Amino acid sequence: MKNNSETTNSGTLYICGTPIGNLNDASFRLIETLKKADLIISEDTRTTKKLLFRYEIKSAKVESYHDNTEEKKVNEIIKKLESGLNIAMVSESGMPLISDPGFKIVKICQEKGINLTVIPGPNAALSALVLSGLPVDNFLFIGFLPKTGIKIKKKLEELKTFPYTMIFYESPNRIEELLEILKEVFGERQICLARELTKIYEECIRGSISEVIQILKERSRKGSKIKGEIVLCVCGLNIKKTEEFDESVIKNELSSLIKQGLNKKDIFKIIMNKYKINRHDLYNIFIKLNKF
């Protein structure tokens, strides 16, 4: 199995981090990456045109790609990298793969040692985190949930413990049953709304779930329904930690979050946050459940 520091004949995709609103964010290694690549295979050849135009690229062959391409259509751009083309993948914008198509090329260039690079570039979700006013510190991305409302809340139930603060994706037309099945499951947390990142109309609305739910309620009234795509940052839970702990109930906690696949860094980080545990302990229970 070959590593990203190993080089082979083949030529390069470069995984292309693109603007998420404001063209005048690509990178300089962006604009000359696009210029210089063989060929541009992109999620919505649109809205690259558009890039290509306002930086004067306009040599570059572009193609559409996307989770549903067929097989046929991804060997062809396999072979081509096997044959020494250099390709640039961008997503409709920001970065390849986080919530948009890419992965099913990524992991066979990655199977079949296939040279990989990336080229950083703007990402809405570490924007909206920055902007939140939320802790940085620990965060966990979700990106878009399920459609439904009871996979909704199914999917929740699983967060609703986690310390950490979280993002989500989120329509416009959603947003609103979103929120109100997240202060069901949640109850009151502090979040931050963001929308149109680095666009003219820029906004983030800050506060409780209930608060953001009546200006949101508010602006539907008055005919002015929010739109543009929204970044969605919610606190993680503060628990204080209980005096005492009893024995079987780590054990139950720490059951449940290993079905959840979680680490053991992340569980013991969970379990330590709420109960007042130290280490050594915590891991001797963890060694009796025979889970390394």
Ligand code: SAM
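So that the term is clear: the rigid core is the largest set of C-alpha atoms that superpose within 1.5 Å between two forms. Positions refer to the first chain, counted from 1. What you see is a predicted model; the values in this text were computed from it and never measured. What changes on going to the form predicted in complex with S-adenosylmethionine (SAM):
- In this overlay on the rigid core, Ile20 has a C-alpha that sits less than 2 Å away from its partner position between these two forms.
- Superposition on the rigid core between these two forms places the CA atom of Leu51 less than 2 Å from its counterpart.
- After superposition on the rigid core, displacement of the C-alpha of Ile40 between these two forms stays below 2 Å.
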Contents of the next structure:
Amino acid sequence: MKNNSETTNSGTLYICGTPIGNLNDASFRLIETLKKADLIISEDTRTTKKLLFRYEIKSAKVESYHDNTEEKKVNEIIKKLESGLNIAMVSESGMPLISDPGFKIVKICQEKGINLTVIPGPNAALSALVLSGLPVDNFLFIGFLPKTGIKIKKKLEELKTFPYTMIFYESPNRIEELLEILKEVFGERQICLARELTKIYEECIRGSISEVIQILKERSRKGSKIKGEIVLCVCGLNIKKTEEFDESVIKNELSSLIKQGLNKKDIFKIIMNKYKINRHDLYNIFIKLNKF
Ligand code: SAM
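Follow the form predicted alone with the form predicted in complex with S-adenosylmethionine (SAM), if you could.
To see the whole picture, the full complex is given below, headed by that same chain.
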């Protein structure tokens, strides 16, 4: 077995991140790599062809690949790499392997000492996390939960005391059921439902689980059921208990420090020291103040 850093005479498998909706998010390196690759292997050849069309990459050869691709075809891809061809791997959107195909072939390449590299690109989980307004210093990516209510509950039971922000992928058809189960298992928490990121109808719905459920119900009642692609960020359990504090006092203090032009990090430091409020509670007040 060879280290990733040891180059061999093989070609290279390029693990390529592609846009999660907005085709303008393709990087120069991605376009260059797709142009130069001897072959592009793709989870969804139709989506890939749209990307190639947008960037006028006419010569590319695209073949389908997913984790259930038959062994014979996988062996052919590996042989091509071993013979020196360069292959770009893309998924339907975002980073391959992240709730998407690719792990199996990367593992084989790594075991066989075939050159591997990554062309980093957009990813829905991280995009949602940085927009969420929830703590980002530590987080856990869960991806898709199991499909049945009982299994979802079991998984959430394992996570309910987890102290850091958690990131879930979910379909619009199941999001309301997930929120109900989440409320039952976790109790009330701050969450952010990030939808259609980088696309025309991008939005983030922030609030407690009950507030977000209410917003979705209200929309449903008005005939606009939630649609599109969704990432759900959920605040971890707040373990450190905050001493009693007066929210209006903290709000005034926050507003005054913001007006003074201090940055968020310093503001948090000052208030946390002065009032013995923990970061999680302070974030919640900060979010309310900024009318997220
Ligand atoms: N590999 C992708 C990545 O790096 O993010 C994830 C692929 S996974 C099969 C698809 C799920 O990602 C969707 O069901 C949704 O939960 C999330 N997703 C993808 N694009 C999104 C977007 N533009 N906005 C919100 N969520 C998105």
